[in-house]
Amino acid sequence: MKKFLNLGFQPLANSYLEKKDLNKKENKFELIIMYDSKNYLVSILNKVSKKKMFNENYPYKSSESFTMRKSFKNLAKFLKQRFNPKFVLEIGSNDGAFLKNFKKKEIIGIEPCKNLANITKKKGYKVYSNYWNTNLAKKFFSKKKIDLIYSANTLSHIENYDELFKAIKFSLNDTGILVLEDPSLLECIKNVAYDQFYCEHIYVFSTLSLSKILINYGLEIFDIENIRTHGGSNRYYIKKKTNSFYKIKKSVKENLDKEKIYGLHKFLTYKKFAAKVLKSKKKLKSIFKKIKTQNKKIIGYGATAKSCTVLNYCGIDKKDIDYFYDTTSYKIGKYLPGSKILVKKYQKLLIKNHKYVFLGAWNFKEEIFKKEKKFIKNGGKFITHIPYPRVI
C-alpha cells in the first residue's frame, strides 16, 4: 500500500454541530489516501468506526433530492423490465427512495441508521436496522434466495469487503445479480474531485480494482453503465461466474481499457493527482481572498459531506462563508463540522441578498442552475472547485 494524498485532519463529514457544541473539541482523523498496487484499490488509511458514522442521527435523506428520486424511479422501472426480479434486496436503503418503487412483498431493505429505517418501516416495508454481513445473510436468506441485490453509494462504506461479498454470494440465487452503484474513480481523478474522499468513503472503486476483488468470490462484472449521478458514477452489473445466462457485454472491456489508458493501474497517476489537488486548494483560497477583499458576501449552497472535505482541507470557515443553504431537514439550524458554518433552510437565491455562492453540492449543478436561473440571469455568480476552481 502506497500513500499519495494527505487531506489533513478532518471531522466526521456528517457530524453536524448543535450551537451548544460549537466550543467543544471535535473528533478528527487524518485523511490519508492510499493505492494498492496488487489490486489497484484506492482507499483511506485511517478508518472511522461505523457506529460513529451510521447511527440514529444520520442526516442524509435520498428522498429530499428531486434528482435522486427521479433517478431511483427510472432505475427501478428499468431493472424490472430487464431482469423481472421476484425478490429484491437493497443494501443501504436510506429513507426508501429506491425501495418504495417496488411492491412491499417484493423487496427488503438493510439500513443500519435507525432514523432512516423507521421512515420506510412506517410505510409498511420490511427493513432491517442492521449492518450487512454473513451472519445477517444466513439468518434471513438461507432458504429464500434473492433474484436481485441493489446497492447505491453504500458498499464503499463497508470496511470489510471480504465479509461483504461473501454475504452477497451466499444470498443470491444461481441466476441472481448484484447491481452496484458507486462513484467512479476515473471521473474522480479526471475531475480532481478530491472531495469524493471522506470518512464514509473507505474505498473509491475502479473497474480494474473491482474486477480483481470479485474474482476471489466467484463473481464477475457482465455489464457497466457510466452515469452522471454524484459527479460521475459507475453502475456495475455483477453475476456469479457459474451463471452463463448473462453474457459479458463489451462495456466491461471498454471501461477497463479507458482506465488503463488513463493510467489507473500506475502509481504515478495518483502522484500527479495529488499535485493537482494542492494546486486546486491554492487557487480556491485565492478566489475567496479576492472576493472578500472586495467586501463581498459569500454563502454556500448544499452543506454536503463532500463540501466538508473541501472546506477543512482548504481552511475555509465561517469567516469566509456567512452560511450555507440546504434542503435537508436534519441539517437546518446546525453547523458544518470543522468549519462551523451555520446551515439555513433553503430560500430562492436573490441578487439583492447574494452575489457569490459556493457550490457545495456541485454534483447537482444542473438541477441547481435550473432552479436558480433567474439569479444567474441577474448576475449572480457561483464558485466551484470542479474540475478546477473558478467563478461561474
Ligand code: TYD
Contents of the next structure:
Amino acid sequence: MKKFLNLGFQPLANSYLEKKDLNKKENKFELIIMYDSKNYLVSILNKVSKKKMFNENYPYKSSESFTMRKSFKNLAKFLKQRFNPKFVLEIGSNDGAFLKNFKKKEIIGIEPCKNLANITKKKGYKVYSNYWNTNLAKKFFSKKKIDLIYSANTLSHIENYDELFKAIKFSLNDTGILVLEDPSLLECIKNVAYDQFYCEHIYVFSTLSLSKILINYGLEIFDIENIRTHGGSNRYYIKKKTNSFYKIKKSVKENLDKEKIYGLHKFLTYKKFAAKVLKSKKKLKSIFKKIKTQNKKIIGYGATAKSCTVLNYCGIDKKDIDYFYDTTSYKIGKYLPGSKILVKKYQKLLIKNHKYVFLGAWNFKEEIFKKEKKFIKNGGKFITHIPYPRVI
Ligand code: TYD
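Could you please show the structure of the form predicted in complex with ligand TYD, as a counterpart to the form predicted alone just displayed?
Let us now look at the entire complex, which starts with that chain.
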C-alpha cells in the first residue's frame, strides 16, 4: 500500500455546524489517499467510524434532486424489463428515491440512517434501519433469496467490503443479479476531481479493482454502463460465476482496457494525479484572490460533501465565500464544517445580487446551468475547479 496524496486535516464532510457550535473544536482527521498494487484499490488511510457518519443526522436525500429522481425512475423501469425480478433488495435505500418505483411487496430496503429509513417506512415500505452485514442477511434471507440487489453510492462508503460481499453472495439467488453504482476512479483521476475523497468515500473503485476483489466471492461483472451521475460513475452488473445464463459483454473488456490505457494499474499515474491536484489548488486560490482584490462578492452553490474537501484543502473560508445556497432543508441555517460558511436556503440567482458563484455541486452542472440560464445570459459567472479551475 503506497500513499500518494495528502489533502490535509479535514472535518467530517457531512457534519454541518449549528451556530452555537461555531467556536467548538471540530473532529478532524488527516485525509491521506493511497494505492494498493495487489488489487488496484484506491482508498483513504484514516477511516472514520461509520456510526459517526451514518446516523439519524445524515443530511443527504436522493429525492431532493430532480436528476437523481429521474435517473432512479428510468433505471427501475429498465431493470424490471431486463431482469424481471420478483424480489428486490436495495442496500442503502436513502429516502426511497429508487425503492418507491417498485410495489411494496416486491422490495426491501436496508438503510442505517434512521431519519431516512423512517421516510420510506411511513410510506408503507419494508425498510430495516441497520448496517448491511452477514448477520442481517442470515436473519432475513436464509429461506427466501433475492433476484436483484441494487445499491447506489454505498459501496465506496462501506469499510468492510469483505462482509458486504459475503452477505450479498449469501442472499442472492443463484440466478440473481447484483447492480452496483459508484463513482468511477477513472473519471475522478481524469477530471482531477480530488473532492471525491472525503471521510465517507473510503474507496473509489475502478473496474480493475472491483473485478479483482469479486473473484474472492465467486462473483463477476458481466456488463458495465458509464453514467453521468455523481460526476461520472459506473453501473456494474454482477452475477455469480456459476451462472452462465448471462454472457460477459464487451463493455467489461472495454472498461478494463480504457483503465489500463490510462494507467490505473500503475502507481506513477497516481503520483501525476497528486501533482495535478496541487496545481489545481494553486490555480483556484489565485482565481479567488483576483476576484476578492476587486472587492467582489462570491457565493457558493450546492453545499456538497465534496466542497468540504476543496474548501478545507485550499484554505477557502467565510472571508472568501459569503454563503452557500442549497436546497437541502437539513443544511439550511447551518455552517459548512471547517470553513464555517453559512448555508442559506436556495434562491434563484439574480445578476443584480451576485456575479460570482462557486459551483460546489459540479456533479449537477447541467441541471444547475439549465436552471440558472438567465443569470448566465446576463453575465453571471460560475467558478469551477473541474476539470481545472476557471471562471465560466
Ligand atoms: P451531492 O450530489 O450529494 O454531493 P456530495 O455527495 O458531495 O454531498 O450534493 C448536492 C448538493 O447540492 C445537495 O446539498 C443539494 C445541492 N443542490 C442545490 O442546492 N441545488 C441544485 O439545483 C442541485 C442540483 C443540488
